[in-house]
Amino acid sequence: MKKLIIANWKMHYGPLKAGAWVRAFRRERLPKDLDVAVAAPFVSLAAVRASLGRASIPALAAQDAFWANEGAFTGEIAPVMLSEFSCAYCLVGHSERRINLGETDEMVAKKAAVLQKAGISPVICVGETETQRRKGEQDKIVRAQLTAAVAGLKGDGRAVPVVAYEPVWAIGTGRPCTPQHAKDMHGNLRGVLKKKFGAAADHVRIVYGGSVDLRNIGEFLTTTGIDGALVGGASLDPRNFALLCRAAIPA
């Protein structure tokens, strides 16, 4: 199973800058044994798709979706709309949305299920806060988040989900968790997936996010069993992100 690196631009890059980023990134050399995706804002999806042309690297991802394919939901984006851009992935349950917009485990589960039905792999974000970690509740919290999120998913090989473990206290702080902590949580999450999907759980990639950069990406991917990374700030410069991708899979 190939490693997966996802660039999450968050609220950066309108159509002009997004298109320029993709064109610059495509000039970079990337490891062959690596899947790469870019999670762009909704308004930039068309520009990214146009700049990609027929290329499949990087794959296109969205940063969120609604749990219905049509209806009176002003301002929301349906999974079937994302399918028209050939989105391969879509983030759901990112901690910034849980905290700032009040998204619940139930909402995340509904989004993930509708995305999978639309043929888009949901990237399910889970992670504990600093307070929960200090109380020793991280395993219980993250297991509960993932158990709820995968409840409506199928393990039939179509639109295989991705799990992104992002400890909230590490996102954007420059203070990533230790490789040992990531390894322990990887095993914790894998257990939830095994219970839900059985042998099919082996095809679900678990990636790490939270202050991932060029200096630590190699250690996370080679010593923890983690299957990739969800990269925020370190993905905003196309050349630096390409360097990070090469560091993830040493020659």
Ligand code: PEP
Contents of the next structure:
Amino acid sequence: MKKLIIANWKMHYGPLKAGAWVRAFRRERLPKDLDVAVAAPFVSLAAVRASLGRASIPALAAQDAFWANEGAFTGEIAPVMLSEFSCAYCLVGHSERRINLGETDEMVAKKAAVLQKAGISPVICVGETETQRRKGEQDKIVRAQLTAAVAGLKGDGRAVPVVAYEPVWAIGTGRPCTPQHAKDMHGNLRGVLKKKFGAAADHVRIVYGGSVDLRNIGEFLTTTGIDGALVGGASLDPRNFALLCRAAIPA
Ligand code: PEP
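The form predicted alone done, now the form predicted together with phosphoenolpyruvate (PEP):
After this comes the whole thing, all chains and molecules, with the earlier chain placed first.
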């Protein structure tokens, strides 16, 4: 399976800066054997698309979507609207949304299912909080989050989901988990996927997120069971992010 690195810009970069980021990133040398995507704010998706021209790297990703394709849902964005932009991926259940906006496992599951039907691979974010980890509940928590999120998904090879394991305590703190911790948790999550999808689970990438940077990406991506990374802070500078992609897959 090709490794996948997704930049999560979070609430950074309106259309002007987003376009400049893409143009700068496109000037950098990138490893051939790597999938790269950029999760941009909704209003910047068009600028990213325009700056890409005919290039397909980085692929376009959204940071969220609603669980219906049309209707009286003021302010929401439908998965079919994102597929008109040729979004390949869309994050769902990022911990910042679970914590700040009260997103539940049920909402995440509904979003993931409608996205997949619209042809967009949902990137399902799961992860335990510091408190849950201190209580030793992390395995149970992330297994429950993923089991709920994949309930309505199909394993027919279309819009294959991605799982992002992101321990909440490691996001934006400069304190990543150890590659061994991620490896153990990815094994745990792989078990959930196998139960749901059988052999098709082998095509689902499980990426790690949480303070990934230029110095630690190599170690994460050479660890068995880690199929890529979701990168927040270290993706904001296009040159730094390109260097990170190169460090992920050394020539
Ligand atoms: C994220 O936003 O998903 C993330 C992992 O952020 P950071 O890389 O900044 O920890």
